[in-house]
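In structure tokens, one chain follows: the form predicted alone.
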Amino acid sequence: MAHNTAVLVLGGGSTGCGIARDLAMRGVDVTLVERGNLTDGTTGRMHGLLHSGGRYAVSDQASATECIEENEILRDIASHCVEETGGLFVQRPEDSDEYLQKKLEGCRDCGIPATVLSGREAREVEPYLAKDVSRAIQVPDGAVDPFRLCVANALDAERHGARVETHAEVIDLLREGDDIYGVEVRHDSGPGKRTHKSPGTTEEITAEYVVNATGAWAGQIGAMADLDVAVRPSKGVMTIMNVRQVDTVINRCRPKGDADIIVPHETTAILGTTDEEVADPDDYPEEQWEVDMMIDTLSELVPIIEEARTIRSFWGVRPLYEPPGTGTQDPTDITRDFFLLDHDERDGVSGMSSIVGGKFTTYRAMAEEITDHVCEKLGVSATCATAEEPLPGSEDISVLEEGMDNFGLRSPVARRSNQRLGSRAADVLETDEPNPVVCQCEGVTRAEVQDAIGQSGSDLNAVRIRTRASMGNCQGGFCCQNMATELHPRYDEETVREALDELFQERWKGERHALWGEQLSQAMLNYALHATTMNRDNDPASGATQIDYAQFDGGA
């Protein structure tokens, strides 16, 4: 039996995660499919920057002006998520005057706070930077957490009534003639996914209207009712470093290229990033030297960064989008703005409406706009309430800056406890049951952990993202059968087996590219590790999934 709803939103990224809240913030009945976990896409896979605008201030003003905008909103009612790190555009001897003049010029133009700054004094906020760095632009750069944000947003949807459900991937657009009504949807087998049918089955879910927020993957979902969706993906690459070089976001000031960004996040710095299109965001070659390029290139501006260990790399895709008759361009020179294209008056086909391009930055102004077009199909007047309502986490910044030795933890794990679950913190930590550090890279303690498997089931990736848990120096190798053990005993063996054979297998994929120096004795420390004490590496009568070790003969 079909499942109706009044609105479908493809896509589990923060814009369709922030669709699905203001439609269900506005009384609108609204179900969110995702194919695979929330941020499974491009949020999921980008370098964690607030942007203040500066990047576009010279190139897109038009994006600059959104960013700062939403910059300002998002640091008042996603508190939780954002660390307000500041930004520098930094010149080093062959980046021209003029440009730089020119970035003060449109960030004043476009209302973002900039400040110049000396070479002197630019190292006196980041005193690793390179010597000859010769002035700086001062902007309102921030550091944000995509996953937090997201899951915010998808809690919140679900607490106004929404409906989430994650592994679900659209296999096709439910059409007749000009009318779209809804989707067909294969529910994924794997363990432990967060959904409301039984794994494997497919289902139809019918829609008085579909939103397609699949972001890069809105042309393939367009295509299945024949839509013309002029996606053009673009690949970058990011480089996790093992611990945070510089304590603010340092840009390149010269014209967008590549390896000209690093920034702080969390407890490491991330190197970015490259943008070549690409035709499938799927299917595209991940190769050494774009993370070469990275660290070399980012050395020049940081050039402690020689001296650091990489932990792993990971490539995202952009979800451009090219308007019709604007040409061929270089995926560089297309508009980072956003685009809301409705079928019914473009293509002659009603029931749906794609929300393409722009940035993670703008994300909820993208979800307000589409949801008051949708309102204004559906003829609901409520209006967005989403730039004044705070996530679920940040209503109340206060316990943000509360004392380092609440709930009885250790200072530094209470201060990331805190960061990450915001005013949920007393909630989550407040127990009378032992609470041990479970991950001790990132202080993750069971509480928090506990906290997750209950929104999230056995799914240990989905853990990940709401914790952060497996995300640090060790990248697993200490902690996944600790968050595993965690499971028991409200799943059965077998289920945790599988739910810890596609952590390890998640973390160890990043890792591919950073085997060499210390990490490469780091991973080899974790291959021993699990290869003895759970016989993981090649007993099929263990009953574990062999990991995929291969990369190593190429590493060493």
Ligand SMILES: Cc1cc2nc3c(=O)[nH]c(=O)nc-3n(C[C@H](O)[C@H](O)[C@H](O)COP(=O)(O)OP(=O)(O)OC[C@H]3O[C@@H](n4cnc5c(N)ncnc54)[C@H](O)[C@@H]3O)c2cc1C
Contents of the next structure:
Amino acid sequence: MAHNTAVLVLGGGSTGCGIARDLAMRGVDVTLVERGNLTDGTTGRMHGLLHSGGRYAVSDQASATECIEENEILRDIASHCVEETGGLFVQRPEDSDEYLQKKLEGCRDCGIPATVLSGREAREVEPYLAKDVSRAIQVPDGAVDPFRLCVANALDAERHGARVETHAEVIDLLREGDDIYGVEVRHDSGPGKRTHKSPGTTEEITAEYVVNATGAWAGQIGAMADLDVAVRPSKGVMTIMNVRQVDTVINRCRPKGDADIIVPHETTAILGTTDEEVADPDDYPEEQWEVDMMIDTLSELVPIIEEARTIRSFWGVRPLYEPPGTGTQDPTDITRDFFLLDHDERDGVSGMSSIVGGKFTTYRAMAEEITDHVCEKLGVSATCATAEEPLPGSEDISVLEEGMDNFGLRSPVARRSNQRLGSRAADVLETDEPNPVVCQCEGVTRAEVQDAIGQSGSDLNAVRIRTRASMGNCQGGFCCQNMATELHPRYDEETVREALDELFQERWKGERHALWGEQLSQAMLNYALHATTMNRDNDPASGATQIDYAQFDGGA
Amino acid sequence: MAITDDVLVIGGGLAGATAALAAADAAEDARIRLVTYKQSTLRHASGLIDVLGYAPGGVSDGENGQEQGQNQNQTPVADPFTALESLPESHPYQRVGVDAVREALAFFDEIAGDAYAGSHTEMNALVPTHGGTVKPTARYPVSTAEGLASDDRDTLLVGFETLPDFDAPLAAAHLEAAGAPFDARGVTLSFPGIVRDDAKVTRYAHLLDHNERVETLTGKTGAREALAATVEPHLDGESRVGFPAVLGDDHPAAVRETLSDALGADTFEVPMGPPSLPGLRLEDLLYDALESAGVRVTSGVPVVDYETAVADSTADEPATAAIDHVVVDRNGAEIPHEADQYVLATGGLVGKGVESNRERVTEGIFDCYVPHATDRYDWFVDDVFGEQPYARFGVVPDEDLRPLDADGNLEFSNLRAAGSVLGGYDYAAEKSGAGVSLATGYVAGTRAGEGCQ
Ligand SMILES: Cc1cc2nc3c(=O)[nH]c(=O)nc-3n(C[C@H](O)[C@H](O)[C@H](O)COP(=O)(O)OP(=O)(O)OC[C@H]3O[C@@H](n4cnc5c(N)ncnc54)[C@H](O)[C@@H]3O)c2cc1C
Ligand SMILES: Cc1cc2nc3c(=O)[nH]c(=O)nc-3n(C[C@H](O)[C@H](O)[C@H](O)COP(=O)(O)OP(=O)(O)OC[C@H]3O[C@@H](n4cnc5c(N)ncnc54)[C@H](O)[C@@H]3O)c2cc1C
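Okay, that's the form predicted alone, but what's the structure of the form predicted together with this ligand?
The complete assembly is shown below, putting the previous chain first.
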């Protein structure tokens, strides 16, 4: 039987995109399907920490070692997605010396460069650290942009011939007897790039081999073929501050706990996180106490956070897994390692493997191991090159370092565009057309937005994750409208309107968790701009009722 | 030494400026002072004077049932004054009464003179927005007067490549989808004389105000002529041409006149978001009027505190406290300001008259009572355009606009509140922002003026 594709990867998070890239680079024909946008799952809702491994140096040394190895690889192949911030494990007077010592030794055992700083030295690195911080261990933690990294993997997979279908939800696994031979997907708006308003279609995609990389949703996919994949989704909250109170990753130096990391990310700092098992990865409570805990607990490390402005909060669900029978009670104790479940070996059902667990930092190594496994099944002998081949945007480091005033942009805008686009900057920004700034908070220009629209269609959330437009202080109040107009005339007025509504509502979703102080003022301002100035809440174009224009004042 | 006046208005937005002018009008010999801190919301606002565009319980198509807030997708009210009657008792318009709203508008018309239009009728006009929807409003700057969507002349909209806030072809298509009774077309052009892609709107206005010499294909000409020459070939019989609101800051009338003459068509502005030139022009107009009325204006300084007078407690009932003086922070120096009557017009969440932290919502200077749910997660609803409780945060006034405490008693005997520091209405949903500021500013100012005589 002729298949549509050799390998079908389910899930467009870091794991799925990493696998698709690896397979495509080895010359394997691959199709990836994702129900939403790339990164719509956990990958787009994580903390942004490129682990040095320090975090696991006491509890899980195998993970720690893998982290430092991958950390070094990603600095190289994905330089435009990584910021080398460094990290500190900070000790407060009440935190034990013994644990600090263990952490230090653990780091050294795992090959993680680690230096002890006095409290004063630590405050020289990060002036806002609490006065009573007694010591700190310095490690090579970094900040990583999961959106850019994941999209770069998908782009490169496409360059190597892969088909990447977003807004294509798997609704069934095709199983015949004990063999899985493909899936049925529902395209939100037909195959190809998403366009609002196009009618949905379904498609059967058959494959020699299916890889289930749907993370916290892997159990749902398994169930479609009566396979039991016992993922234990565990939620965590992250709270975004409006500025970077710190330029270094700040970890609390104690065994484990909630609210113990601050990660600087672009113009913001992100506080996190919690760990609490949930029943449904699509529907779980997002609660006030979680946000309050981030602020209250982390201000013990960095006191100015107590009074600072937060711009939104968001939640993600970890795809935790442990082999049947392990029986760990507390989700924080479940291993962060990943598992490859070959359903042939495990359940006697051939044609599919599931990947569960793991971390973003080690996505490439996970992908390599899975791709090796799949290639063995398919009899493909090509070897992995993803650790050496830079991702699109990180190919030519000199481009990143080129002067500031390129492309006629104001310097900070040019610098930020260069950082985001890496070696693609010249391709994207070199234009004869005027190139005004569309998003002021993040310094995103028209050319960058247009490039993203070219990649992703009329979906403005896809544009957002590629460019960071609408992700700064104003949370889209000032720029959502401008982003939407960039869709025109490629897309018609009605499509533009729907895309705008969707983006604006999405921005509100996270903002709601930061509604006090400055950000509540900002929310009212955004509301006034969209409802008062633009009257978008009573747009006669969207309503069913007709206005009788003749009843109104038509001028003197 | 305390600074002493008869009436002290705190906050210099539309409400505060109106209150100061009304006080000066009501009490000719009184000393009136206005103290204000930062820029008011006029900088953000479109310059339109909305009175009431949508009434609660108005016709809603309710397509999406419960999910959509009641205040979405309604048809606008043509006659705001009739609709005012249907507002709840607690609404600021009901507190001051419909007659006061009419008087306040007349007062505004007097101040605004030729700069505003719309006073020839009580009906709302529909004005195109920069996104391409239409919005009901009661008074509009003359610069937008030729552009009404409730006027059926065909329209050419002109946008500029370097101004991403206004996409003219898209706005034209949107107006059509909104059922506007005319043909609209949009073109995107390059603005002569703009060399930087990130030029500010004030740069465009400045070029036109001063008719600066700019380079064109046919040599150097004035910016106004150059702009007209750029637009002219695109005109196809339309009798009016709309531009984003950048047509001059100091001399908008002259700019429009030159453009209209050269094009042989009326020109108008489409209001835009911040920084909004029509809003800034209204601010200038108000501050000129304050100066003419002899109001003393101190700006750039916040009121940070207050003291009450020792209450006269001879009566049986506990007397209501009176404010003795407020404290103004001038670069760290605390200067007492004393007055007989005070008007609080410090704005809402945007102007920062209403403040909040994770636990509570307060009025910032006097800690007047602001009703709000104790649970922060009840301050909002999930639909961004739903009925948002936070949009109604503000102080509760009696019929004399004096703030009340949680038990319904007067907070202070000589304090009145006006504008968006008042609660109980959602100006964004109703389209009533400037109207409420005018009506309550007018009433609070007038009563304060009368009270000190
Ligand atoms: C709060 C939190 C903080 C974290 N912080 C860090 C950190 O700082 N550093 C780090 O290294 N790791 C971190 N992680 C872990 C990391 O984010 C995840 O391990 C990683 O992103 C998982 O990627 P994935 O591709 O396996 O899953 P996902 O990104 O969830 O991808 C699975 C995809 O499958 C899709 N899908 C689901 N159902 C279907 C269907 N029926 N059809 C088609 N597609 C479907 C989903 O939409 C989703 O996009 C964090 C996790 C959480 C929860
Ligand atoms: C984006 C936006 C668009 C709008 N568009 C329209 C529209 O198109 N039509 C319409 O009718 N309405 C519109 N409005 C609403 C309208 O502008 C406001 O309702 C109205 O102007 C509020 O005026 P105000 O004077 O009460 O407050 P503000 O304009 O907020 O002024 C308050 C002033 O008080 C000052 N202040 C605050 N605290 C202190 C202190 N402690 N000491 C001294 N001074 C202080 C502030 O700095 C500020 O200058 C819009 C509002 C916004 C935000």
